[in-house]
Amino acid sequence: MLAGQTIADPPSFLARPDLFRQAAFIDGAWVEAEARLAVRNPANNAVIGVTPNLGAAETILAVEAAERAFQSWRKLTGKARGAILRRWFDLIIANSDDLAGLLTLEQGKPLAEARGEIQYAASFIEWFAEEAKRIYGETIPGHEPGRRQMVIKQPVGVVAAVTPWNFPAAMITRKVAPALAVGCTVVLKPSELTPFTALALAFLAREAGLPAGAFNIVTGEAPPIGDVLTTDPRIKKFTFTGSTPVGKMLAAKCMATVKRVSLELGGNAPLIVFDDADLDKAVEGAISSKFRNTGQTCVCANRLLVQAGIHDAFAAKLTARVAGFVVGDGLQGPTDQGPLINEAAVAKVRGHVEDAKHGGARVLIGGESLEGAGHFFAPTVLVDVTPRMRMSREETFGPVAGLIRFETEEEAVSIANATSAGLAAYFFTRDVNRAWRVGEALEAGMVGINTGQVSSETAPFGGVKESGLGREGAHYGADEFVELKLLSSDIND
């Protein structure tokens, strides 16, 4: 995967083939460089372009470039910026067919989802296009005569962002959109699984009028280009989208400078369904939360917990929802599943199915990998799951359904909080004291109830526990890229 890998053609699907960059994109310039990556589609395994395999160096040159950037960038009024935002969300909704298309080429998702992730994602960028506009501050009653105090809010300073292969669009957009809106420029190193969607958008940003240097966009192998962006003083804002154990990694590396830290770690989401719940939404919400992006999310429904008296008829209808689900690659026809990101990803799934089935669970359908030479994993329902199970501890983040029958409110909330993660959590009752008790009850950062979606870029986005710090989305994702500064002045003569 390194030196020798060659330049790649387009997509022939592309309308606009210039949104292929096989190069990194620093102060405004397409950077390129000997040593490459090579990028391959998870349906198939074929390679379909490379990126530079970057390094210290050039991030350092990222780095000095926002800083650059950041001087001038802090000074436009927040309608100037937000003017560029707009523009560039208009570039993205333009060309969102090929931004779709090269996100299912890279990450495997079925298209007519990739294309409701362009659209997701570029609601973040007119989001904070109009909220560049409001970081207001705020003035406090003096406490003695004569005294008057002002809160501003300023720019943290250069952003470093580090996102994830499962949303290469949505996760980029809900990070880089408040930092640019609120004056601050950015660093961002996308996941070398799926790097062509974050430079297919920096390509857009830069049309629609971003300056140079305002976003970066640095590829390679994480190390690094990692140890730069937590531990270079320049940076003043760190924020990462992946696992825990990782996230945990860099924010101790952050604390040498203390940087300002966002994270949004790892799941363990529960669904709950009650015996009062609309059992046919009940279905609807398990597949749209469990088995979207192919269970590839980490807000997805990892446990599912279906109280006695509806258990087998929750399992009949969720097994017969997911025996007419459509696998395959999604540029080659219409699909409701696509691939696992690479043979790791299914290789974790079948360890979790084949535990579970040890310990006595059965499978109703799927429960084993596709042949074929990409990364392919039936849709699966096991029953008779239980917490103790890997698939029960764990994020599977694959096509895996596992019910765990209860039979009490108590017994299920108890099960659903048993976890170290807390970031989502859905539960599906008629009982409107029921909804408030136990939307109350549950450790998470999002609950949703009576439906399997809880993210937009209107409301907070992020968890409790060990499931990150921060929040994305709405007024308060802005919040997480600026400082509060209090101006205290004496009037007196």
Given for the second form:
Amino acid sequence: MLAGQTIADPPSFLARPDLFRQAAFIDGAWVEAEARLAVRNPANNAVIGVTPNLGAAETILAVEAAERAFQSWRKLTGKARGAILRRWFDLIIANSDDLAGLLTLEQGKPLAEARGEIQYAASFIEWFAEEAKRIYGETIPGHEPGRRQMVIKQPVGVVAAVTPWNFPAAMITRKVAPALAVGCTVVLKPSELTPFTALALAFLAREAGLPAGAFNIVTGEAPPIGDVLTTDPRIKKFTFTGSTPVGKMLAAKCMATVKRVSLELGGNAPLIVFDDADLDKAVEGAISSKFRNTGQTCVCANRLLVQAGIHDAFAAKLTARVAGFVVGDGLQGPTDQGPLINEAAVAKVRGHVEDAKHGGARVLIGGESLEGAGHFFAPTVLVDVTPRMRMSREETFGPVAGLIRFETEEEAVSIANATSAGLAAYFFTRDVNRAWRVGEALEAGMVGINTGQVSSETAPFGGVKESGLGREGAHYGADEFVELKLLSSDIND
Ligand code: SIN
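Since the one above is the form predicted on its own, can you give the form predicted together with ligand SIN too?
And the full complex, kicking off with our chain again.
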């Protein structure tokens, strides 16, 4: 924490320097503080700027503002709320170059990927701007003469959202857009590592006409803010994306006031390549899943299970693709792989690779961190990885593809399911019978068949087992922010 550190100048690449906000956003106003946190560029460790390190008192002010705003926001028609969301979407698209630049600056992903994330983030706002008009209830025939029953959907109230650093835009809009669409208001705590994308999004939301208090952002270290967000009885819904241990701890705190809870937690995705797979498709699928965001994605393939007959050809082709990666600062020219978020992330990845090597795995390419001020780890392919190694049991969250050789379909499914996580799974086959069999057998909320990508605004995102509760995106995403209410009426027929 840096007390009194001066506010930095906006990055020179911004066409709109006013998008760079070094203040929290509460009740429609920008809030500064003496206590500040420095935000660093993971590509070179330089300080980009500062945000206020707010605590419980400011978080309570944000909750109060959200509660006040809820009284009028909920009364607007879905069409009126949708129109504001639509303007927000248009502004994000119009400013997408600036937003992508900010995102790369604070998070590190290559600029092309950051542009993709801004489009992806905006797509949730567009989708829920449309859905706002379609929060349909149901009529149910009565159980006795004269009985009329109607189920209506009402917004739950004030929503608290806590979002991670790996997708500083999309993990926000995937929660905030459905919440606002159905009539809720929001207090958001973005990751302290990547707050500037969040603050720029809030700036554009206000410009789009979102009323004061409907969307508040509290910046700072997690514990005091998280305490209020999980215990204040005025918050009716808590939604979190992050690690499984932290999600469990926060969800437990929410139970004292019986909040609705949605959790998008860690994964340990298997990606299975069967002998009958299209080799090129399997390699491209593995690249797009494993190396997206330099491997820092909850749905990244974490275990690559490759059948014996295709194993060596797959390993060779994957290694050749990885050898062509350009690694570097995404703002300094075209790159395929950026830095990891910080030194702790590099140390974890290094630990997984060392553990695997110690257990007999062989490095085909990469295998070590790169020299310099930034947090870079060389894109890596390992073979002879086993299910007992650390990289098979924990999320590596880095650019490391560890290949596990298997013989039979049963063996592959059994290894794939031998984890407490159940977010995503992928497999590659040309056998339609196997596609159904394995698709149904894998214990995951999302299964990619002959693809390494399953995410879009049209599809439900979420996990089973210890990977989470609830779904985001698609029409299911709105259900997480409404209560069902039964209106049961006795009339004289
Ligand atoms: C995540 O895995 O952290 C989110 C990725 C996505 O939405 O595709």
